[in-house]
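A lone chain, given as structure tokens: the form predicted alone.
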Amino acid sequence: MAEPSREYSTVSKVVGPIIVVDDVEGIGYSEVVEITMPSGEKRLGQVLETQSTRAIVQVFGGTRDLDTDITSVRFSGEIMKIPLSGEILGRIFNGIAHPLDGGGPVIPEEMRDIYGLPINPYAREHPRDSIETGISAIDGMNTLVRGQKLPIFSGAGLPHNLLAAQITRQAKVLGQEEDFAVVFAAMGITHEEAAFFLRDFRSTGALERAVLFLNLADDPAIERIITPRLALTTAEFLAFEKDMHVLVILTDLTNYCESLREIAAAREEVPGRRGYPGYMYTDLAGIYERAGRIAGKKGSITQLPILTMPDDDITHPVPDLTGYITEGQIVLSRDLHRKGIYPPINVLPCLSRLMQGGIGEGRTREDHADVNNQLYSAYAQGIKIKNLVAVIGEEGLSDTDRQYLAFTERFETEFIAQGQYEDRSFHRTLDIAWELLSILPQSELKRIDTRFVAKYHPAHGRHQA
């Protein structure tokens, strides 16, 4: 970083994790800068705003212990820039980038601004190839695609660090496991979700091949807007500098659209819906985006950010915007969980849509469009029937109803529900998937191809790929 050139010591307002600094010149957008304390301490800090001859600056580390005397403040004349290497794989960071597990500082390849270009929309190539998880309701029914950006919505409460962790743990492009790394960032989460994520990714060896991004929930909370940023940035050199295939898992979106919320409110704007800043929208946008895959490059790099739906309700200004942005979305079902179901995924309202330019003969297996179209009417129409059942009893059921509540049954506790250590391939999804759809008539399985149900289904001495 370039010598700080400008010094100020007139901070005339602290609000929040805000300070105002007056009588400044020529300061630009995003800047960083270096905070001074009373004490000694020094503290980054970054440009939210500049006016004439005022610069507003939000504080890394928070505001406490400073005052408006003498503080003094250092305009550095760059942006924020993370340092990068091929190393970098196997460290792990706290949420502004600084080492947690005692390896010193990286020794940079590059220095490279945090906010990243975006992709050129001509240079952008349509995501392909399957991300194989090991967990069927996704494998199966909402396949993850390489490039695709797919969040997962939970709720308080519910195990989607257990799923985040199993899915760091598993996830490969077949064929191409050497080449695949995973860039985990986490925001807002507790010393004890901490712990059990480094636990995990160490005693399991996916942290070899994985860079980790912590901030804490007693961290700082204006932190949090910078951690996916640091990650992004990594995750793109690894994949178009490395040549890797880069999996981004981001985990609690919520957590850092507080965050945006709270400066928001310091810096005293017009509040948006349940007061989030009217531009949450672009903000959020400015991370999802930064998936994809780039024409001529090798890498590619996909998204799962998670989120938790307050009060389970999808309609919350954070997943109904994710929604509009993102490629479909994994959702957690509150009474999947309740049954002891993991994982509680609700595979009716999930979507993956771009999942059909990923599966088929060649990626996954020829006739996985087709069981999956069954799998989703056989569940629904179950789920129906179940809802009939409550209201009116079974009496008045026929036998081909009854198939379908046992069809309905043995899915959730068959195909969704599985171990947190069973990693499943894509060709055992799809025949525990045969082995639920042969409990219904062979006349019902009407969405898929004759020459699959001849080649899959039990009944016919199902092919052994």
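Just so it is clear, the model here is predicted, and its values are computed rather than measured. C-alpha atoms forming the largest set that superposes within 1.5 Å between two forms make up the rigid core. Numbering follows the first chain given and starts at 1. Compared with the form predicted together with the partner chain:
Comparing the forms between these two forms, the C-alpha position of S12 differs by less than 2 angstroms, with the core used for superposition. Annotation: Cα of G382 displaced by at least 2 Å between these two forms, core superposition. The Cα position of T308 differs by less than 2 Å between these two forms after fitting on the rigid core.
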Second form
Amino acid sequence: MAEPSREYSTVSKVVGPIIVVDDVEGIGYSEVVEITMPSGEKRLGQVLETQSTRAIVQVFGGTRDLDTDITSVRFSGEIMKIPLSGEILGRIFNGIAHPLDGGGPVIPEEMRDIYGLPINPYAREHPRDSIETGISAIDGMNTLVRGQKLPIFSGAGLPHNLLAAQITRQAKVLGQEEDFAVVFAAMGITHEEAAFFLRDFRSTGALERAVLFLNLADDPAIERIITPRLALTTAEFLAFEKDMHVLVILTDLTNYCESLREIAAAREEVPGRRGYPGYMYTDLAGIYERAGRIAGKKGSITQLPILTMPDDDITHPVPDLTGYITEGQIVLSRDLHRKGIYPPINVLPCLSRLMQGGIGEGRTREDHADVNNQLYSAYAQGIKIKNLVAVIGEEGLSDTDRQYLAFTERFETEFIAQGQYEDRSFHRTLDIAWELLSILPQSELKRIDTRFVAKYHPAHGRHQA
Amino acid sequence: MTSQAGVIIRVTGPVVLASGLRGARMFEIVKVGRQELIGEIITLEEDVATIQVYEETAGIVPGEAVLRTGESLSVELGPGLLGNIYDGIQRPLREINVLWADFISRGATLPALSEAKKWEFDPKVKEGDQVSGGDTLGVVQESTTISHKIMVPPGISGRIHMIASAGTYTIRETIATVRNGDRVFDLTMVQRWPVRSARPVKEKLDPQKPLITGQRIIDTLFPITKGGTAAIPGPFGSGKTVVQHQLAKWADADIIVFIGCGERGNEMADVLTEFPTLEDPKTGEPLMNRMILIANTSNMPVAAREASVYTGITIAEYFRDMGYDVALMADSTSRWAEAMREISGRLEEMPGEEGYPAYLGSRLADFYERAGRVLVCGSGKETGSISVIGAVSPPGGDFSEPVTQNTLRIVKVFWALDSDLAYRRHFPAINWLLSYSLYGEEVGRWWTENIGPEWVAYRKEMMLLLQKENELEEIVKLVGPEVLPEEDKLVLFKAETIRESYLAQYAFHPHDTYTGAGRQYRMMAMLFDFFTLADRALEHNITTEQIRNLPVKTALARMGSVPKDMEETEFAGIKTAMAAQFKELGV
Ligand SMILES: Nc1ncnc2c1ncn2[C@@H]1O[C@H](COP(=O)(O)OP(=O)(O)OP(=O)(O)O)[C@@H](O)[C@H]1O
Ligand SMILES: [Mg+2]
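Form predicted alone done; form predicted together with the partner chain now:
In what comes next, the whole complex appears, and the chain from above leads the way.
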């Protein structure tokens, strides 16, 4: 494109976050735009559609106070880019990458297109290095792997922030001491929530190795469209140019999707489910797929997006489309939270699709896959019996049923529940699992190889590896 | 190539409008803008064409040119396809990675098949032979098991004027000339074919043989045939991709085409790392050698995603035309449908149900219609087949949505995945009450003749027990299990045993991952032996609880994971143990 920048004051229409500029010429699709308000204030925008003499522009700062008379629009001839350098660690920016920390602008080693390019599937390396988060419900049941995208599906008022902070504090890859970095993108979260993360990162020293992009609840909503892209472009630079293992926390994707919906409504697009645009899957994939490993490169991007499920409904389009793209999900439960269990992870709907390659002999422990499988089947059975008991009482239960009930109770209070600062090893997690499985008759352990039963079952003289 | 150019008048996402294109044809490929991005005409009105662009359109400016090519979107078919990985419009991802970078940039275009590689060509016709479309000119042994037939392209016939002698040739060298009157056709080892048109066949035949997948619940309860169609819908995380990978690994087809349509990059990486290390149980060849991978992941351009299923099925048809049994997996057809919806939305077409275009149903039908067992073109009597297995990803796991419903109207096999089963890690999470196969009868004949006489009876009894279990569960929910009569308790226990010892199959276990037809039959026989003994025990007033506590129960649950070379001894051991344990109960 490389057109020189051109300025027009021919705004003909303003709808929601969108303006129409007429009598223009040679405007490139996706071009960055600077809008000068009647007051002289400047806002950032981007071309959503271009025609021979007309451009449709989304205004990230919102259209309040914008007029069709004085307001002028400068088309830059460039697509949106972010300045990047190794010095960016430790910096704090707002949602459109303006410094909030009093530091000056980043002196760029490189300017990068924030939409990035798709990783060639052939260049990807299948992620296999398991991360020990120290949290049993994750490590034992849904192991996280370096280069994975694993979202937390939460609900309003549930402790997803505590969990994300605990993962950030404790995450490590066994036997490896390597360069790590945290990239944090806030989209519409409160000042209080942002302050919590800042405090936590500061107290552990993670802040020096972090880059923060903060679009808070009272910041312009449309900016949220670019905040995660700034974060991921930064992460790609750190991971694949600077060889770092980058953990990206994105919160809250539900707010991001609201902004998408707002733009779609303003453009009068045909809505998909519940008013969200039909292309939301593709749009979200453009965010979530920017995770992984590349063959021959040292670094990695692990994504931990957080989203709140409206009405705790996992079939709502935001969690639903997310689950269809990410490599599993950690689901928080209001019931467990009410029972006082932290972390209130309902393991049944949870999944880690990359777990398989990251566990087992030489990685976590040889019995891990079987134990995980058995725990799932036993816990599901226990929950089924519990629901039955709610109707018919405990009288009609067999001995085995009762044992399943006991298992289920202790599974929640001893395996799932743990302290916010309690950091369990893989081995500890698996040992607790065996302890609990030994409540059940051995003939019920159908999913565990007899070798492992002989080796790890407490009844056979506990093996301590 | 025509030099006539149009002018861009509008750009919105992957859709570009250009005027001045009078005379252009529907589905013609054009080059868009200064960077000459590849696009395809999808609507025409007067001289204005709507173009879907297969690459990112950022930076395109109205006023830039659109060049016509006169060609429709086509694929190159010839030696070198096997083991390759392509994007949705057949760009070779491996070569692009080697020549460019780890990230796919715009304008990265390379020939789909290596032009430098020399192939050993072995002629099968002589000068003067009369040939027509589909006849074999010669063969290239592409791997130890796949001989790649070099065929006369559809629509060409005449006498062989020249045929190359045995030797090595590149795909650009002429290996035959065919003369028909005064028309002469120079043929190479490559054909081009427009992806949106089905390749011709002589005759469609009824599918007869099962496609053995090694997945017990599929082969036994809900079989698919060679040439059959199946849909596998389910919510996220219920196991669509794993089932499709399992089929790609173990199905007894000659050629596998796997289309990753709008799904995850890491899943493609998984296939690329794992498949070359696995051996075809039939031939001992690395599984990658019989496979073609189309990878247009969710973050790659959406228009190329729309094209990817056509690219895949055309390649499948080409191998079918050689007389092979091809199995094609499309993961996920919903992402394809969404690509249609996305493009249609940008065109401001009148939306149908849930915003999908009104032609959704007919596009799906046209696609599945390209499956089937056929008499292939040419003078021989050879048959070939394409089995199509499409994943469907319904929003919220709700099967009443348009893509699932339209698909169900077409396909003959339905594997309904169930999140409850997945939550308790019962895999494959195929719901045995909702799923069905309309091929049961044809397939039953094959099993009876080739594997064992009781197969039909076993299968029927299994289905019956599972249905009874479902009815009894309803009662249990109200009154608890203890009040049921012993006979019913035994039914529940039998159904549980079928579920846990037969239907559940762990894809990641080195042995459980695949169960051949013979072993499936022996496992069923073992279970029914057990059931017969259990029935007898009940007559001796032994309770279901006592039977449930027999240690042999766990051995039955592990039958699938017994290594192949130990099957005979282990199964014999289970039989003996079973008899002894019942004997101890007094049976
Ligand atoms: N047969 C199986 N054996 C063992 N595990 C399985 C099996 N099938 C599925 N799984 C487990 O379920 C997970 C999810 O399966 P899969 O990725 O196939 O889901 P999906 O239906 O394709 O989801 P999506 O629609 O999001 O792509 C797998 O990562 C694996 O852990
Ligand atoms: Mg999948």
